[in-house]
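As a starting point, one isolated chain is supplied in structure tokens, in the form predicted alone.
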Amino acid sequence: MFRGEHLADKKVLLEVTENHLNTGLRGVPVGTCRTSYVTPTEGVHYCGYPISELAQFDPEDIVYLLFHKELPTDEQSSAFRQDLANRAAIPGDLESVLKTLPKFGHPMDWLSIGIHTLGMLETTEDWKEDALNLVARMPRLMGLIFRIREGRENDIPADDTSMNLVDRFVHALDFEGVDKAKMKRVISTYLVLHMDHGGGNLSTFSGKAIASGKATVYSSMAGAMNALSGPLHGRANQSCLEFVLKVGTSDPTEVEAFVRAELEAKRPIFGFGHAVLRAEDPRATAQFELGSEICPDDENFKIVTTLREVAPRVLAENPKISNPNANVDIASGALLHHIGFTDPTYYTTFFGWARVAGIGAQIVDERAVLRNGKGTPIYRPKYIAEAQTLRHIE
């Protein structure tokens, strides 16, 4: 069961006014979420646990938490890992499909097509079975996307399904000249920190809305990945690393001058601010702690560390900015870059890989658990005709 309850958002919307229209449904409640919520000071909580308490867990245990709403015992954890291993084998020739895709296509488009392909290869039509099957097969899909896009499609190591999720991905990549222990730690932490973030973010809501029409888990998740790929959502982490590379120095005076110049030019300061949080994102804090341990002298990490000190102070000079603090994107790109992922166009695929677990668990809840197992109805928000349209109708 949930560890504690979050009641702050359980408010009754008494009236929807004209001011709520054409605002992207911001602040308009449409349902309940059993997997996670966000508070202004502690950030995202998974099933009642603040993310700061979960950052060091293995991804498999957090997947279990999201689907079962409780952390596993040692025995349950072992059984769940075996269950994922039993599901992991790709049921068909995924490689041949991926090899037909244009290598210049964005990796997020590859990810969406890969998920669609997995669904065409096998769909059980059982919400939970398909959601967990997809979680188990994501490491191989991710590894194949990297290998084939980079022209390394020959001699791809066979998938060893006895390995854990992160090890299977690293095994498929088979990068040379990298510290694989560091790589596994960064990816594992990244996955845990990004698995879920409430029910109303664009990708999660899109996936659940598609599933409400009884599309498959795979079709719904592919749609969620398409939503995640936009620069205002998941692709922000790609933009953040590109921003860090543009800064180019960790000198505090020069960084402050750069930030002020960007603001003067009305360009965004990537990696800062959050719609709900009013403090530094605990997910950012966890990544700074990890970076301070494994790569304190990495130049990009030194830049984001300086930005962490400088940018909030400069941004806070604007009274309209309610949260000038670092968010989850500020350090993730620098850490991924340090362990060998130097092309930031891939970064959102890691976000998508992580979010498959949270979106999958929420789809299962909305389709098979809520309303005493009947599931939520198909999403059909009401749109009001403009006056000009009404005149044409008359």
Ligand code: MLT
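Definition used throughout: the rigid core is the maximal C-alpha set that superposes within 1.5 Å between two forms. Owing to the predicted nature of the structure, the values given are computational and were not obtained by experimental measurement. Numbering follows the first chain given and starts at 1. Compared with the form predicted in complex with this ligand:
- Residue 263 is among the residues whose C-alpha shifts by 2 Å or more between the two forms once the rigid core is aligned.
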Second form
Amino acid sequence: MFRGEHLADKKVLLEVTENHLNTGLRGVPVGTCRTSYVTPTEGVHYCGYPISELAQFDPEDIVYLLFHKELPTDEQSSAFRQDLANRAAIPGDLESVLKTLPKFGHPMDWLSIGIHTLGMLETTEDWKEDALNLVARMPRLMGLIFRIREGRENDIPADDTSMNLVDRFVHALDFEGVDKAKMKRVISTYLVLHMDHGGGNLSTFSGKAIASGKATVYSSMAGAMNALSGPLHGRANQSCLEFVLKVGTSDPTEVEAFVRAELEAKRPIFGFGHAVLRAEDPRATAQFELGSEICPDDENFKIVTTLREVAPRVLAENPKISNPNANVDIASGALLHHIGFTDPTYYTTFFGWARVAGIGAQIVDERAVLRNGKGTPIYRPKYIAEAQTLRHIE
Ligand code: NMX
Ligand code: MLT
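Since we've got the form predicted alone here, give me the form predicted in complex with this ligand too.
In what comes next, the whole complex appears, and the chain from above leads the way.
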């Protein structure tokens, strides 16, 4: 049962006026979304369930929800985990390709190329098959990216496809001297919180636009990852931890001085603000709760806790800023750092890993379900010619 049917409310439709032009389609309805919607105060809902109710679920059950639009029963959950395991083996030599990439390249570029490579190794020409195969193969790709970039490319543990998604990544990674149980808990929560965020966020929109020209799921997803890699979108989680490391103190007075100086220098305060939300993002709240439980004394966690108190007050002084509150990126870096991922340049790859599920499910819906299975046509919004352009035409 798909709860929270917002689309019955036709008031969301509006007349497009000149004021909507050149605003990045802000607020302009362009389609329907079957996986999730975002409300300004409760944030994202997956198939009608507010994210605050889902944070503790296993990632596999949330992938099931996004693809099937209902939470699985115990039997459905086990069958789905088996299905993912059956799809998980990488059908070819991904490792050799990754080993040729420049180690100084950004991990998001590796992720995009890795997804492209998976598509070159096997594409089924069935939207859902490809989307689920990709979900099932992501943990190994992620593990290989980390290991090969770090020069730990020998003795990579053989893949064990019977493991769950997070265990398979941690197994490939094979970090020494870390608390693996804590690591699995943080990654699991991270994946669930980041899987989907409505139909119009930049990476999802870009992925669906590419797929509308009938590019494969893999090509569309690689494009979506490129969109996610921008510093105002997914890569804000990297910038946010870099920012936290620069703040370097949890003293409220010093933090406030730092925030003001950043604003003065016209630099964004990472981890705050949102295009749709108008309150603290519940995904941030969930991560603060997790951090208070597992690492209340971690220095970076203490800094983000102070930022959470100080920055909204300072940002609210600028009436142009629609939402001065914490967004999803504020605490995730501190948690990832705490469990052993100390290099923030990797953080957006976790975001990308998670989003593969939501974007994949939305591509399947747009290509094979909407408009009675016919799918939406190729994206082609209208642009209005500017006077200068018209002069050239004449
Ligand atoms: N720090 C400094 N300035 C800000 C911030 C912020 N955190 N948030 C908004 N503004 C500015 C924004 O740049 C814009 O300035 P201008 O008119 O000069 O272009 C003005 O306030 C109005 O922006 P809004 O309408 O409030 O926000 P918009 O929808 O344009 O942008 C973000 C949303 C998320 C891009 C913006 O809030 C931002 O840059 N935040 C910091 C970066 C960040 O944390 N991004 C993560 C978002 C989550 N994600 O995954 O995408
Ligand atoms: C998010 O997860 O917050 C997004 O992808 C950004 C958005 O919704 O625009």
